[in-house]
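In the block that follows, a single chain appears as structure tokens, in the form predicted on its own.
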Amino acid sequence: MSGFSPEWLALREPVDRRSRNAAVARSLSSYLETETSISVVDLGSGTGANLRATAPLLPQRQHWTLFDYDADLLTVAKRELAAWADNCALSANGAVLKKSGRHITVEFRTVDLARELDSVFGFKPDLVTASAFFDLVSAEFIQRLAMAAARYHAIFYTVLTYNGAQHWMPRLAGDDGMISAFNRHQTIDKGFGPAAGPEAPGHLADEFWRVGYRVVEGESPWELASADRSLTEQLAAGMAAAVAETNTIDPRVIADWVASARTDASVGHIDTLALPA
């Protein structure tokens, strides 16, 4: 499952780099540091920036699997990961890529996760890991990935699940309402069920605690400034559509506030780190 663009994967791959919380990171780094080789499934993985931005805190060897119900999305992971690596071999359906001394072969794999969740824990990934993505799939996919985890004691890092925090510049009197009908929206059922929206972050810390984990968590906002408009007009024209689909705010309303020039946003989002006791 990904449900997304391409170009909208790439737009925001340089602002969810830079908004990772790094102490999360590090603490994922440190856990890992005797370490020589892991083994890492990448849920939704998109067009492969969790890779990317996750493979330089990890051990030397890497395997990585990455799953994602768009088999068009993995062939440009494919093309996007032969071009970020300082060396790559391509296969069928997989890569070795050598970057900053780091050897990593990456398998690919088009999954439905709401249905096959457990043919991940097949491949015993040492971390499972995402990006952008517990948002959109239900509080019960949430427990059962947990308890799935604890079986095999494997790691979970996950970054970028969106909150439910927003605040635009300069602020207009229809944002409190358009920001409450989009959070409305995100709980709309994604394919997993109803979806735990901006309420995915404490179910993720509350289900690995509740199987035993230590949980590290931080904010990881979007913090987007005059750079990044592209990204800001993209991500207003998107809530806009989004909120129409709730039909609970005027039309009138809608088209006035996307219309409105924005030189600043601020989007809220949460890192989770969940350590196998």
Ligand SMILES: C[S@@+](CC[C@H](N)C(=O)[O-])C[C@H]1O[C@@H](n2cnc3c(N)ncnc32)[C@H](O)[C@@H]1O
Second form
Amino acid sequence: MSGFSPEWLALREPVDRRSRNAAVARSLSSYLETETSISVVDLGSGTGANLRATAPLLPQRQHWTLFDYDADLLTVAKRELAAWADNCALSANGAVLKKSGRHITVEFRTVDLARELDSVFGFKPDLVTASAFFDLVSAEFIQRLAMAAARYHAIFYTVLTYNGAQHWMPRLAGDDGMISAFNRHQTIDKGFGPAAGPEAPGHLADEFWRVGYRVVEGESPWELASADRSLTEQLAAGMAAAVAETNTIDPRVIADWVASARTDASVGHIDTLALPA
Ligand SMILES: C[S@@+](CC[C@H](N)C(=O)[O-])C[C@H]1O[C@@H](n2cnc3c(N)ncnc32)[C@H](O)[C@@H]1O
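Cool, the form predicted on its own is there; where's the form predicted in complex with this ligand?
Following is the full complex, with the preceding chain placed first.
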């Protein structure tokens, strides 16, 4: 298992979906307006949330390859995509879906992207996409990805990359210290080398600009209110566990922080679209 449970991914999916930047999404759709088919690779696909949210922006015939190193998450992805589709035929390694007039074929690949990035481009993607993935990877991985995408003239679209900004309501004296410690924890190696963490959106924009792409960015913050209490509580618990691992904040301060009731929270993300020249 990757440490990302299907339950956590299910909890965040509707919030991720409503948080996506609509202007960036429209730029992708209009770029593809005259196309009738597209080949897509989804990096760190988890249970397939990115496919479910991105498919409506894309041409009628779509072929997706979902990459994740967690085979259990890909098994859940297959089940959830089948439930999401209007019609579905499953095979050992894939699925054929009909959804809102779109014809979508899907392949599932268990791959460690830290080691096997090249295999992604073997699928000759027109579009490389990901959701909530790029803060896990290193600046060096982002550079390699941008160079490979440029070689294949692939479009790049990623959503919900954490940018380090957080606001909790009501505010507590301990917030700033907790957020800084959490952001430092975000840079710990997740298998790709030192993680870009909150710097990932900046690296994405720089590296795609460097290979001659036009970059379109927009904010996609989670705006969490009382209806999102389960997600807010799990987010706070996850932050507390991460901060505890840094050994930089008194455990009693962490315990008080996580036990304090909050009404609202905002967590900053950026969506990035990079278009070949
Ligand atoms: C935050 S989750 C996002 C999942 C999904 N994209 C979504 O939006 O719900 C990050 C995903 O990246 C995957 N992942 C992390 N490191 C990976 C690696 N080295 N190779 C392949 N997948 C990886 C995890 O298994 C997990 O599914």
